[in-house]
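Only one chain is given next, in structure tokens, and it is the form predicted on its own.
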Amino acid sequence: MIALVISSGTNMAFPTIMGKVIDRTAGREDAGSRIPDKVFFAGAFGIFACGSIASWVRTYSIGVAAHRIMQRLRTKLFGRLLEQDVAFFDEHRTGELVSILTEDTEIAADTVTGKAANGMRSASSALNGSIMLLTLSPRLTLVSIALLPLVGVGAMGYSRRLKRLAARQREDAADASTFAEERLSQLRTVRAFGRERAEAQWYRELCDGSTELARRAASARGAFMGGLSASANASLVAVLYFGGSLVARGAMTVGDLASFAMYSSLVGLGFSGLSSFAADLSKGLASAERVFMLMDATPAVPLDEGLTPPLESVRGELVLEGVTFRYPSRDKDVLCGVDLRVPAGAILALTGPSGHGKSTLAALITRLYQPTAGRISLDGVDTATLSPSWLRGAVGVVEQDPVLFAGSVADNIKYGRPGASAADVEAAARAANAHQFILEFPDGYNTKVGQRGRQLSGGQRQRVAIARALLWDPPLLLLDEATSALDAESERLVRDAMEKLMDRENRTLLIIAHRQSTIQKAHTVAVLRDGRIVESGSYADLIARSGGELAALMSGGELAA
């Protein structure tokens, strides 16, 4: 702030110094008050040097402050996004969230630092310049500011129009960002259908919409700046015309008229800067509103609220009583009064037709969603009363399509336990039958897996994901279609790994599968159809039932061998 005041002050002093230089050269300066040339010019250059140093300090300080504010906004916002429940991301597009995280935070930070500083400088130029104009010649000042009301009206209209256009531009940019991110992340699908040119054309059309808005914004900006330039030039011509008559009558010196003209330019630049600041402020406030809207979003399931019993005491008994669930965007229940019991240390296989709620049930167990009705309990404790963070530490999950992060194989295996030793990582990989194929890579456990693990095959990704869950060593493990992406040999290796899981006491295993070879190893099999448990029992008993649900699935080919 001090540097800003000093640099603004030296800018205000410049016209006066230039006027004195002109009068001194023309011999119009009062001899009685004349300062020696050496002292005068030394003082002038000293003021200019102070202004230069202050400008550097101001620019440096604002740049550093803007970066720090942007960094704090981004880290805080990213943390808040990670706290949101899954339903939040069902309702918000990832591309839009990334756009707010990267672009809106930068715009908001720049608005409260660089743009705000420029606004204050412009206000200083307009205010202090007007004071200097009045000091030099009140009559000439009236001539100079005659067009000011017209400029003010134009500035308000320009600011409102630019705010509307900026909001629409941000929406279009978010749409384009979402589209690009989705297509690039699923490039294999795009390429499989030969849709590269069609998708490029679609993206071009999205960008064209934003281009049209940019053209309108540029047109509005050009019209306003052109009008502002014309009014400034007209004002300067009027100042020189009437000021020349005052010089001719001896009411004003040539130096004073030069100073007045320069102060008029500073005032014009000040009001021009304020107009630009008003437009930037509107844009910055819109970005800040989006940022703080996400920061203020309250997750339906707070991460760290609830009970946190010792993990060592968890036995792994899982009970669902009358569990009903409906996605917010749908008008039909996905699960309807589900009753299910998985004893501690047991293996339960959940099967049924695709799209009937099996994966949704797994998401409810880990509290990614809250049941619409009913109760889920772990060792007799309602999971709604448990801390979600603690619960997810007690329940390991291997998803239907496991996601690996860009990094090494070892980094992905120890994602849940970053401090795990190399020996622990290797032990988990061995248990998941992943150690052998990892060693076949030139860099072993340090091999990079690529974005989303694309450098690995589907079976390899599955086994790395199982190793990740094993290293976490949870008392309850959910395998969601854990063998769906595997060939026969890979499935055999995974089945071996699953059998090893039961060597640990108190390990409860819930398997969601469509393969007979997977579910026949379970102690209990439950069939889910239309969101309801329609049949449960041992594999042998269910398969022997004439007209039973499991038998119907097998005879209908809905269960692979």
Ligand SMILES: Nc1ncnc2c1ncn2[C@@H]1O[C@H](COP(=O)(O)OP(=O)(O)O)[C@@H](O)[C@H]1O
Second form
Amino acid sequence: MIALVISSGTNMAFPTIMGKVIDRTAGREDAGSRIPDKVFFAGAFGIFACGSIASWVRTYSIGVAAHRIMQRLRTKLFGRLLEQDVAFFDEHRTGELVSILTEDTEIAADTVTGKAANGMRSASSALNGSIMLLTLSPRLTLVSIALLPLVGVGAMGYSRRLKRLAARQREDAADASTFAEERLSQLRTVRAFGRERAEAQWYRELCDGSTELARRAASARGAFMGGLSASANASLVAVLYFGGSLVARGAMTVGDLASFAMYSSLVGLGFSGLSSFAADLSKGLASAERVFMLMDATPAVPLDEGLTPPLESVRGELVLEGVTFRYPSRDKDVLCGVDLRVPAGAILALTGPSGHGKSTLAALITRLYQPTAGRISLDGVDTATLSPSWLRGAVGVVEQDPVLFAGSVADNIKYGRPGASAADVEAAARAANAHQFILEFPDGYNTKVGQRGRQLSGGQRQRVAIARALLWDPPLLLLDEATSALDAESERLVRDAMEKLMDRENRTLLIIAHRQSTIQKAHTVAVLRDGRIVESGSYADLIARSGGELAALMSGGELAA
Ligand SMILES: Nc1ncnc2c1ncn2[C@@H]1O[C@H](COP(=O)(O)OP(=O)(O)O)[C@@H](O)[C@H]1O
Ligand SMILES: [Mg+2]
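For comparison with the form predicted on its own, please write out the form predicted in complex with this ligand.
Now the full complex is given, and it begins with the chain already shown.
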């Protein structure tokens, strides 16, 4: 701040000193008040040196402050984003979120530091310059500001137009980056269908939209800048013309006129700086608004508010009563009044045709979404009153299509429990039938799995995910059985791993199953169709029922043998 004042102060002194230099050489200054040349120039250079140092300090401290603010905004925002509901991510595009996280935080930080400092400097040049102009010559000042109102009107229209264009440009950029992110991360699908050129063309079209907007913004900026420099030139000509006549009449010295001309260009720069600051400010405010809108978004399902009974006391009885659910983005109920009871330590296989709500039910049990109606309870306690993060510690999940993170195999198995020992990791991997193939990798447990675990096969990924859930060691485990991407051998290994889990006594298991062998091993089988449990009982009873749902699914080939 001090540096800012000093550096703009020396900037302001510059024209006066220059005027004095001219008058000094022209011999116009009063001989009586004359300071010796040596002292005068030493003083002038001293002032300039102070100005340079202050300018360094200002640039440095603003640069550092801007970065700190940006980092703080980013880390805070990222933390907030991770706390948002799963439904939030159904509605927001990743590209948009990433651009707010990276670009808007930067713009907002730059606005309150560098841009604000520039604005203050401009304001001070405009203000102090105007005062200097008035003291040098009030009449000439009037001449020089004659065009100012016109410039002001232009600046306002310009900034409004720019704001509109910038908003649309952002939308387009978010579309394009979401598109690019998705296509690049799913390159195999693009390649499989030979869509490389077509996708490139599509991307070009997405970008072309913003090119047109950029062209319009640039044209507006050009028009404004052109107008600004024309009016600056016109006012300079007017100043020199009238000033010249004042000098000729002896009402002003040449040096004062030169100072005046320099001050008026400083004032001009000040005003143009202010107008671009106004544009920057509106852009910065828009960015800040987006950042704070996300920052203030409160998840409907908070992370860790609610009861946290001791985990050891959990028996694992799960009861669903009249559970109804509709995705916020859809207008039809996916689940309509589901009633289901899984006794502690039991194995329940949930089966049914694809797309009828099985995975959705699993998501509701861990409260990734909030049921629209009905109640889910664990050991008789409504899960809505439990702390969601505690609940997720008690209910482990192996998703249908699990995703691993870039890092080593061991890192992925330890994801929920980073402090786990190597022995525990290995035990979990053995239980999940993963130990063998991991040992065959060149680096064993330290082998990198690539982004999203892409360097592993589907069956390997599935088994690493099972190991990850086992190390988490929850009293209740939800397994969404993988149906795709598994060859016969890894399918057998995955199934074997799951069946080993089913043999363990002390854990409640809810398995979303598609295979007869899995279903057969469960104590109870429930069939979900059209969002309702249409049948439940033991496998033997259900399969024997003539006209039963399970029997129909089996004979219809919808479930694998
Ligand atoms: N995130 C989501 N947003 C909106 N609809 C979804 C979402 N996930 C799944 N659905 C819809 O919910 C229905 C049930 O899906 P799901 O529970 O995955 O079925 P299943 O696991 O039985 O195959 C489907 O019609 C699907 O289109
Ligand atoms: Mg599913």
